[in-house]
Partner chain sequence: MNRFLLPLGAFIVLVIFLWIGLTLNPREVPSPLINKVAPTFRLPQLHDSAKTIGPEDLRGKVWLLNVWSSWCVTCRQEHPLLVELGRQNLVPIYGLNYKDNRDDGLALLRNSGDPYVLSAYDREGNVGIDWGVYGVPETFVIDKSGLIRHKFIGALTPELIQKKLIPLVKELNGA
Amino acid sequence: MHSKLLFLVLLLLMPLAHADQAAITKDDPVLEKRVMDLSAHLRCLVCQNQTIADSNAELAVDLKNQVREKLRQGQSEQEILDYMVKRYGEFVLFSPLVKSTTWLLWFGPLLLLVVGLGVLFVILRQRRKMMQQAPALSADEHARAASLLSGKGGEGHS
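Assuming the form predicted on its own, can you produce the structure of this chain alone?
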C-alpha cells in the first residue's frame, strides 16, 4: 500500500522536476531556440563530453540560464561566447578555435593518417621488391617442399 502511494506521489511530482525549464520555453520560443543553438557550442564543465544543451547537470542549467539572461539583455552570441571563455577558459568551447595553439588538435589526426598511409606505402613497396627479388625454387626444392607438406618427409626430422 505504501509503495503504491509513494509511486503515485512521485508520478505527480515528476513534471515539476523540470518545471523551470518548461516555463521558460513557453515564454519566448525564438529566444529559447537561440539559447539552445548557442548552448550547443558550450561544453558542460561537469560532463565534459556533452554540450550544456544536452546536459541536465545543475551547472549546465545555470549556464543555460546565464545565456538566456544575456540574450535578453541584448548581448550578441559572440559577446556571450567571449564572456564564457573569459570566465571559464577556452575549454568551455565545445569545438576549440583554430589557432596556432590548437593546430595539433585540429590537424593531428590528418597528419597521423598521412604518415600511416606513407608508412604502409613504403612497406608494401619493399615487400613487392622482396617478392620480385626472391630466387625461384629449383625442381628439387619444389619436390622437397611438396613432400614436407604432404607429411612424407624422408629425413626423419620431427
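Moving from the form predicted on its own to the form predicted together with its partner chain:
Keep in mind that what follows is only the chain, not its partners or any molecules around it.
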C-alpha cells in the first residue's frame, strides 16, 4: 500500500524533473524558435550527420547557447552563421554553399539526369531508324510468312 502511494506521488512529481529545462524554452518561444531554426543549419562537429538542433552532444548544446546569446544581443542570422564559419569552417554549414567547387555536388544529379535522358533519346532514335530501314517484304514473301504462321508449313518443308 505504502509503495503504491509512493509510486503515485513520484509519478505526480515527474513533470517537475523537466521543469527547469522547460522554463528556459517557455521563457521566450519566439527566440527559441529562431534558435532552433538557425541551429538546423549548423552541423554538429562531434556527430557529423546531425545538426546541432538535433544533437544533445555537449558541444551542440554549447553552440546552441552561443546562438541564443548572440540572437539575444541582436545579431542577425547571417552574422551568426558567418561567426561559426569563421571558426569551424564551411563544413559547419549543414547544406554546402553553392560555389564553383560545389557545383558538381549540387548539380551533378541533374547533370546525370540530363545525360541519361540524352542517351535514351539517341538510342530511341537509332531504334526507330532501324525499324524504318527494315527491308519491305514482297507479296510472295508475305504469303509465305502468312502460311508459316498459320501452321500449314511452307512449300519446301513439311
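Whichever C-alpha set is largest while still superposing within 1.5 Å between the two forms counts as the rigid core. Residue numbers count along the first chain shown, from 1. As the structure is a prediction and not an experimental result, all values here were calculated from the model.
With a cut-off of 2 Å and the rigid core superposed, Arg125 has a Cα displacement that reaches or exceeds the cut-off between the two forms.
After superposition on the rigid core, the Cα of Val115 moves by 2 Å or more between the two forms.
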